[in-house]
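First comes one chain, alone, set out as structure tokens in the form predicted alone.
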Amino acid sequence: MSSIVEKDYQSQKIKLDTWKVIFKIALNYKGAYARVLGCGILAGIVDLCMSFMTMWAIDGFMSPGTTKNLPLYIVAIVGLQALLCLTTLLMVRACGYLESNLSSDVRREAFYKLQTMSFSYFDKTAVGFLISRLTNDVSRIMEMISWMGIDLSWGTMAIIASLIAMFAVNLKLALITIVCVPILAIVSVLFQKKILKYQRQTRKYNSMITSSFNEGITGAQTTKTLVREELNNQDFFTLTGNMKRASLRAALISAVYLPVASIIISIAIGFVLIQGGHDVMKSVITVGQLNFFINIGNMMFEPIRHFAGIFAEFQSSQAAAERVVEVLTATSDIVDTPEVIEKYGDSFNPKRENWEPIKGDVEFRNVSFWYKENEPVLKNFNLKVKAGENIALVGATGGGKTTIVNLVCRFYEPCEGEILIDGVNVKERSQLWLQSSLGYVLQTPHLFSGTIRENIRYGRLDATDEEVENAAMMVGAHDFIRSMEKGYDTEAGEGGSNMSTGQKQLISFARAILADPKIFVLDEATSAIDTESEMKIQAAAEVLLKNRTSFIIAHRLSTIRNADRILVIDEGEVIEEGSHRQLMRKKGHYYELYMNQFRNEQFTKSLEAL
């Protein structure tokens, strides 16, 4: 299970700043909100008119026992009902439009934000948490702020109209009715903290469950090989149990809250009936007026009941909003300065005409770096690499090899010191300026959904089919691609699931070659490839890496014998440096590594021969 724990929001108070981010996006649909509010207000007015029509029916037809003006009454009732149906239709359509478009906009903005984030953000944020926030949480928020417009507009108008009508009919009965309003407010405040607490817990566990699903699917093979099925089930049942308990507590409190509000309202109406009945007996008001007053009272209390539900829903959505807004407002650890953006553009709006060509000189000046405070990976690291030089990095796992190349690529920023490309601090150029001239082949290759041709073409989108196929030929991938049923138009599958690891690696290598990078990084790129494929890539690499600055992190030391310089890295320091021959003559650390690996390979071959 993931070691990344979802952020706890329990100690946070409700902040309007959280909702400002959401409402800023919602303001793009002011017209739709205006339609909802307008129709809601009209619906409230129609409800008020219907109460007047009921009073007219009692005092005008029922009490005197006459049918005079009955046709006019029927026409008026039918007209009001038709108008109410029309306003309801328009409101529902507008709310549906708001929900779908707002959800789409928030997800697009969040996806855009994630494209700009540095590697460190994804180190600290689990994929499952992000998926949960951008699916479940976004849906919950947008459903609320889209549809609550109906209750707010209709309810507000109903309350205002009801108060005016009640005070106009009978001051004493109106005062009795509104006594319950401050009591309702006090009850709402008492329930607020508990509801919010458990809704936040529910959203937190929901993210953790989504993350667990993600790990269970992507790590299915590891689960089988380590026989972790039972342990995974126990962990998952614990998460679902925690979410169940938090959800039940939130539901219980909400379930208690709404009836309590209804009881308070019912008591108020009961007192109105008692006092109103006495007034009817004394002929202070008519039966129609009393009925009108009761209808108006219900008309006012009905939206208050809805407001109680909205209040409870808001507590739930507040927790979801906090999590979504955290994604929308996240800031990358690597940000280009305004001056750099002004001249060179950003990742989505590059000003390529201002980009200086990259030669490939790389320099580390007193660079220190750590992923966690007080745990340095590099400390005062210095290195000069000339353009076109081939540098190999070897050493024990965790020594800092990958960190060095990630800093060269500006996937992370030095904590101290500076990195220069062609004598210029990389911070004085845009990220895209550097990364557009990089070729990076990872130890674990990743392909996108789409055809093999499309995956190779991602290296350079304007490449022709011939150039794509030439790149595949250079790494020896052309033959196996052509042998597939649809050749280059074969679907790679999600993450390249339709191909072997070695085939995916060759395709990712062809993709990097097609980009024609000035700086090439191979992060143990041949470790997952069979010997025959490795020989093909080595032959192609000798040609491709010529006159290009390249960094090779090597597991198989036999692949780096032709490197211009080999750096032996241990705990973030270069403990040996030189060509393969020079280091072998020294008979130091590199010599021991090479000979041990050579002996192991010979032993393996002997066993295979048997």
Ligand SMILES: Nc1ncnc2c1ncn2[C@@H]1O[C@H](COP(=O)(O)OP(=O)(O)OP(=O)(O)O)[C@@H](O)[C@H]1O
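Numbering follows the first chain given and starts at 1. Predicted model only: the values in this text are computed from it and were never measured. What we label the rigid core is the largest C-alpha set whose atoms superpose within 1.5 Å from one form to the other. First, how it differs from the form predicted together with the named molecule.
- With the core superposed, residue 262 shows a C-alpha displacement of at least 2 Å between these two forms.
- Residue displacement note: residue 112 has its CA displaced by under 2 Å between these two forms (rigid core superposed).
- Remark: with the core as the superposition reference, the CA shift of residue 282 between these two forms reaches 2 Å or more.
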Contents of the next structure:
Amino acid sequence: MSSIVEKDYQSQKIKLDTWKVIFKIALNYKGAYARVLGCGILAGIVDLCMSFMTMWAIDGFMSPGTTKNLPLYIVAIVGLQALLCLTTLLMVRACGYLESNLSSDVRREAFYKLQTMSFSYFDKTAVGFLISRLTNDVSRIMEMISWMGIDLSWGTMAIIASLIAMFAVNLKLALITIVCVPILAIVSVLFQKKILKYQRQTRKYNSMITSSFNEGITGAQTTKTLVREELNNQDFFTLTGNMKRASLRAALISAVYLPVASIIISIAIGFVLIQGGHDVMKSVITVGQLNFFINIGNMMFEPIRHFAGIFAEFQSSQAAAERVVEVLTATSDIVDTPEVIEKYGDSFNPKRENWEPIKGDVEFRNVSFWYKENEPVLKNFNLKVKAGENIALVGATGGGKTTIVNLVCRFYEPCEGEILIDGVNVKERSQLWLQSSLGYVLQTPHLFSGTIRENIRYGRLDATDEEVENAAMMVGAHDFIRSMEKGYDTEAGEGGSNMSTGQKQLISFARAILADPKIFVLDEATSAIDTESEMKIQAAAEVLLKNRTSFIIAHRLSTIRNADRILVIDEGEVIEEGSHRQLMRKKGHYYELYMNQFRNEQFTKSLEAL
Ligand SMILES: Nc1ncnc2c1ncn2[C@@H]1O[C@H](COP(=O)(O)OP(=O)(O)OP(=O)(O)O)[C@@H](O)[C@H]1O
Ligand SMILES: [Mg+2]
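Having looked at the form predicted alone, could you now put up the form predicted together with the named molecule?
Now the complete complex, all chains and molecules, led by this one.
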């Protein structure tokens, strides 16, 4: 299971601030809401007219036993039914329109937001939960706020119109009928709350199941190597079992609710019948009027049930709404200042004409950095790199090498001190200015779904096919790509799953060289590649390093022998630096590391030879 636990949103109280954000988005569709409200009000009135029509049928035709005015009655009934059909159609159409538009708006907004977030945000948020938020939670909230317009307008109108009509027809029977309203409302709210509590649990487990699937798929290899299948299955079965129980409970309570509500209404109708029956016999009211009250009792029940449902749904959606709003209102730890955006533009609207060309000088000035407070990774770190210099970072795992290059790339910002590029604090330039001059080949290179050609072209979108192939040739990827069945048009597979790590790295190199970055970073895969690929990668790296400032993190020290300067990093500090030769002569840490690796390699080779 994920090590990052979803924040537990237990709050049941409706918080207006959360809903304000959501309603603000909904307000973009005032027209559609107005249509829903208008139709709802009309439908409520039509409903009431229908009850009057029945009263008319009983008192006008059945009791006197005449068919006078029957054609008029038929026309009116058909007309009303047609009106009801039309309003329902318009309402459903408007709500469907609202739901699809609102969901897609929110998803777009969230996607946009996620693209602008810094790495630290993703450190704290698990992917499965994010996916669940942007799918389940968004659907749920948007469905609710799109469709509630019908219940609110139709229901309110039905209740108001019924009350007025009841009091107009007969005061005593009206009073008897409305006594059951508050009782029904309270019972409904209590039941709906319980139902939603279990529905909410169901959704929570559902979101955990999504997350488990995500981990099960992305971690399939690890699962197998750790022989965790059985344990994972057990965890998963517990989750699905919990979900099943919660949804059965919700269904059970729903099943009890309807008969209970019917009993309350039946009791009220019983009283209406006793009183009304006497009145009919005394000819105070007509049979039609009595029937009208019985109908109204039933008619008012529906809106009350819906209102209780909406109230409970709001309450129980509070958590989902908070989660969605949190994504929508999240702010990146790394943001360009307004002045910087004014001059250089932002990620989506860059003002390239104002960008100064990058030379490639990099300087760390008294930089301290930590991912978690009180656990410093770098303390007062200083480093000066001249444009075009090739720097290699080596050292024990967890020493801070990746952290250093992540800071150069401004994926994170120093907690103290500053990083200067070409003598200017990076914060004074836009993120895109720096990142569009950066080439970064990751420890685990990522390929997007799409063809190999498209993947290389990500480096520079306006590159021609020839340029793409040239880039691949320069890094020695051309041959293996050509030998594939569809050549450059081979699908890379989501995340590059159809290729070996070495191949993915070569493609990333081609992508990087196409972008022609001024600063190049290579965070080398530890030992995922064979010697042949390693030699190819080494050759490719050499092409890439020329005339560029570069930071190479190498685990195989043979890769970095030609670096201008090698820095041995330990616990966030440079404990040794110099060229390969100087360091070897010094017989210090680097020498130790190198000799150890050399001996291990020799040992492996001699074992292989046996
Ligand atoms: N995203 C993160 N959140 C919290 N701590 C982190 C994060 N990334 C790295 N660390 C911690 O920071 C320290 C330095 O990590 P870093 O990844 O920079 O090491 P490294 O030298 O690149 O190691 P390796 O050789 O294994 O790649 C480690 O103690 C690590 O646990
Ligand atoms: Mg690393």
